[in-house]
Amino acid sequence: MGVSVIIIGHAGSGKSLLTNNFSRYLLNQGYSVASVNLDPASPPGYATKADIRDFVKTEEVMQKYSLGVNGALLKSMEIGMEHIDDLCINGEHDFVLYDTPGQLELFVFTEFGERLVKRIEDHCACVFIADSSRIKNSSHYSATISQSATVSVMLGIPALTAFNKSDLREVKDPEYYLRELKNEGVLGEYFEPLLRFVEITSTVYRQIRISAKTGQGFYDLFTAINEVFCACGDLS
C-alpha cells in the first residue's frame, strides 16, 4: 500500500512548488510517484496523474453561470465532486501528492475534500504549509500550528506542518514561542494552552522546516511522512 499526501495550505504557501519539487525528490529517491491537481482554477505547471480542471475549469463556470470569483470557485468544487474517483490514485504508487486549491477552505470547509479523502485507500496523511515569513511573533506560530489542528480534525487524518521559505526567514523552535506567550497578555494566555493541546495530539511534534524552492528540508519532510504511518520511527 503507498502513501497519499494531501498537500493543503493558504494561497501563496508554496503548494504547488511543492508538489512539484517534492515530488521531484521522491522520484530521485527510488519512489514511484503521481501528483494530483485539484485547484480548478490554476493550470499546475508539472506532469500530473490526474487534473480537476480536466472536468472544471473555473474561469468557464464564472462564464456559464454568471458568477464571481468566489461563487465559480465554490460551484467548481461541487461540479469536482462528480469526478472524485477519476481524481483519486489508489494502489498505483508508492506516494501520490494532491496538491489543493490555493483557498484551503475550499478544500478543507466543503464536502468535496471529506469524500476525497474517503476516497483514498492508501495510507492518506496532510502537509499543512504554512509561510515562514509570516511568522512574525508567539501569536502568528499559535495560529498558525492551530489551523494544521484543525485541518487534521476536519479531514479525519494525521496533518503534520512544514514551514515553507525557510531559506528566507527561519522559524525558531516550539519551545521559544512557549516561553514568549508568557509576555503577550491576554492573547497569550489564549493562544498557551492550545499550543499545548497541539504539542501532546500531535503525531510528529518537532519543527520540520523546508523550502520548496531549494529542496532544503526534503529529508525531514519525508521521514516525518513515513514515521506517521511507522510506529518504529522517533516520534520525539
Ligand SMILES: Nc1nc2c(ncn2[C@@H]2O[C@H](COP(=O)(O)OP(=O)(O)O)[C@@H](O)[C@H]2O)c(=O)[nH]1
Contents of the next structure:
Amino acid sequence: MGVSVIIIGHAGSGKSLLTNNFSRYLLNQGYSVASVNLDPASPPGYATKADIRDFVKTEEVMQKYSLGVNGALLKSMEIGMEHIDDLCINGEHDFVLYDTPGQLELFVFTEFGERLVKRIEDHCACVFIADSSRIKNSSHYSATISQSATVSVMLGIPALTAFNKSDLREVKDPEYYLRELKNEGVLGEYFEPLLRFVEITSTVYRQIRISAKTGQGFYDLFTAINEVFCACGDLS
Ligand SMILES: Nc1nc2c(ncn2[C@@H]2O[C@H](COP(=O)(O)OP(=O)(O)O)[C@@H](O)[C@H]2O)c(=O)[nH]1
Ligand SMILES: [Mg+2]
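So that was the form predicted on its own. Now I'd like the form predicted together with this ligand, please.
Whole complex next, starting from this chain.
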C-alpha cells in the first residue's frame, strides 16, 4: 500500500517548492511518485498526475461570479469538491504528494480537506510546513506547533511538522524554547504543557529541519514519514 502525504502550511511557507523537489528526491530514490495540485489559484510549476486547475481556476471564478479574492477562493474549493474523485490518486504509486492551497484554512477549515482525506485509501499523513525564517521566539514556535496539532485534529490524520527554509534560518531545539517560555509569565504557563502534550501525543516529535530549496533534510523527512506508519504498527 502506498503513502499519501498532504502538504499543508501558510501561504509562502514552501509547499509547492517542496512538492516539486521532494517528489524528485523520491523519484531519484527509485520510488514511483505522483503529485497533485489542490491550489486553484496557482499553476503548480511541476508535472502533476491531477490538478484542481483542470476543473476550476480562481481568476476565472472571480470574473464569472463577480467575487473578490476571498469569496472566489472559497467558491473555487466548493467547485473543486465536485471533482474530488478525479483529484484522489489511490493504489497506483509508492508516494502521492498533495500540494494544498496557499491559505491553509481553505483546506483545513472547509469540507474539502475532510472529504479528500476520507477518499484516500492509501496510508495518509500530513506534513505541516513551517517557515523557519518567521520563527523568532518561543511564542512563534509554540504557535507553530499548536497549529500543526490543530491541523492533525481537524483532518484526523497524523501530522509531522517540518521546519522549512532552513537554508535561511534554523529553528532552535525545543528545549531552548521551553526554557525561554518559563520566563514568559502567563503565556509560558499556558504553552509549556501544550508543548509537552504535543510531544507526548505525536508519533514523531524530533525536529525536522528542511530546505525545499536545497534539499537539506529530505532524508530525515522521508524517514519521519515512514516512522509515522511504523509507529502506528501499520507498514503492510
Ligand atoms: N530560501 C528558501 N526559499 C524557499 C524555500 N521554500 C520555498 N521558498 C521560496 O518561498 C516562496 C514561496 O514558496 P512556495 O512553494 O510557492 O510556497 P507555498 O505558497 O507554500 O506553495 C518562493 O519564492 C520559494 O522559492 C526554502 O526552503 N528556502
Ligand atoms: Mg503553493
